[in-house]
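Here you get one chain, nothing else, as structure tokens; it is the form predicted alone.
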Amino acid sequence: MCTLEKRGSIFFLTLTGASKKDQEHRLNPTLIAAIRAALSEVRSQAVPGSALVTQAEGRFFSNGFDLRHAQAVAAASTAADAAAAEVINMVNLFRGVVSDLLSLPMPTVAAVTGHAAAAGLILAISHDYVVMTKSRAVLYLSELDIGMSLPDYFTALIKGKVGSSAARRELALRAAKIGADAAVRMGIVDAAYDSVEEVAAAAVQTAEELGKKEWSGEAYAEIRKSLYPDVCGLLGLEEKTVFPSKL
């Protein structure tokens, strides 16, 4: 599941799991709903100077959609296409998480201290900044390996966030498992560190430095949306004009 903690002006959203299987943080309807509830709470408490750090326990940041959940749904159903229908359901539910992050009125940082695969990779790059450990994490867009096409908003987000066509090809058309140093060179990750502790510290430092600016959260969110018009259009996030409050 996940927890939400506030320390000073920084919110910490942590993906948690009691068992080894749970610590893959696979995105099923329950976890997606929990993340959205946490982000709603963050939004409701946002003030100038707020920032969000998202992190995860264990060896995974997130291992993507919970295909075992989809198989369990299929096993309990008589419909021939029940598993595929449940995957589509999770794809549609997860749109809300990406939408929430792209419209959140504060800077956001993903501290990737474990593998981020498929929708887990999309979760990471939905943040403004990504820092990653060198020792125990890869980025992996696994859809090609499992024989699944990319949802439209995945593709639009990748186009908006990954500037190099060669890097996008490596991610999507080679299904490469990309380590932290390579991810920095490809422009997917902002910085790589040797240890989990260094990643956590760097994420906090980035959040604190941005929070000190005490920018208008509304203006920040609108400028972010303007940078990624394709994915925001697919998600139904409309842009609006924000003026200084003292005008």
Given for the second form:
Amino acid sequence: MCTLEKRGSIFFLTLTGASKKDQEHRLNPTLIAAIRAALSEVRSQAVPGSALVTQAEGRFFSNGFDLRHAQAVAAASTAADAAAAEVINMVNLFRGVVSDLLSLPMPTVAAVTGHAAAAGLILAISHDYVVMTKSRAVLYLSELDIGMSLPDYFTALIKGKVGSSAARRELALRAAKIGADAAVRMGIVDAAYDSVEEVAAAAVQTAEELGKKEWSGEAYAEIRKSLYPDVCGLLGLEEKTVFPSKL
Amino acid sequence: MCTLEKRGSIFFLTLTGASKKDQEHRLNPTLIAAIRAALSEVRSQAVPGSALVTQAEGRFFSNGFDLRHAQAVAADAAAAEVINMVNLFRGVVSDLLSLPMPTVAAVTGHAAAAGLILAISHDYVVMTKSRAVLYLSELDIGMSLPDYFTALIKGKVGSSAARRGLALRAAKIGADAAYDSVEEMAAAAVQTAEELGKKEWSGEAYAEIRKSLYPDVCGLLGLEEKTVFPSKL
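Show the form predicted in complex with the partner chain, please, because up to now only the form predicted alone has appeared in this conversation.
Now the full complex is given, and it begins with the chain already shown.
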């Protein structure tokens, strides 16, 4: 599922999995709850200087919502649209993960060393900074390919984070599989590296540099939220004013 | 505090100061009022062809709100005075966004926090390469951004990565501009103002179109929209 560690002032949230299936880190209710529990723990331990790195083991960062889980729920149900209902359930549960990340009182970095598709892509770009490997990893907003429209907060987050309308079209309306170099050019990812080790090191270095600033976590979170008002509004994240503790 | 001059059709609003402290051009209630009075005078004298250049003497364009003033007003209630200055400064941004003529900021010194907002409240900004950085310092002092600051940044700074660098990284941003010296840059500011002035645009139309580009911040500032028609159709 996922593990949480702390090294120095950096928290490491790692998506884990033993089986090949688990290594897709599919966002089902169980994993969503585990991620939220970990983020809640991170929030409770936050101090100025804290930062979060999110990473995943194996070939995937996350392959999106767990459609097989939805089918399994449907198989056990007599309701007509049970599979769709369970997907909607996961869409709603996942709002919490995005909310948690957008309101986390510290800088956040996603280390993308495997494919990030659909909700998995959203998980990555919910972080302040994204670094990615050049090989064996693509960003893929797969909804169009499976005939599904985008949840409102997915679109709002993409609009807020992906600046160019051509890039948004490529991502959403072409369902392009985007490698790291293209992702950097399109402004979706901050930096691309050849190896998993380099990405991991870059993520830690970014987190440490940002942590050194020892920013007030509250001020950081409020300023971050103010940069993405549309998605925050949809997620019900309220704004508040934060003053320096000593003026 | 500040002076206002007119050379040809260009108005020059200059932030001045004798002491080292005054040369930070800190936006306290007194300077805010002086700037508003000057902009009001500019507005009253506006004709097609008018343009405004705002500049500042010394090492700073403006170093933001006057926090020492806030502490002097009320040592244990300084926050209230900062809020007062945030509210008073809304008027400066409103005045600039609704000014019926093109505006140019000549940034020859550091522009921090509200000072950066003052600069980008202008239509055009030119800047010296050395001895001047843009710095949205709020994160570094643990303060969130007033609503109209964020809305103005969103409207003026097109790239989400650039906005992140400015606001969420509190980066000190140099000009990457074409001008090495203050003199070159001042000349460029005047030249930009003169070129724009030559168009002799209807000030009313200019102001309405400018406001329509930044609807979010104008909404927050209570600047109403209106339709402007050519005087002769």
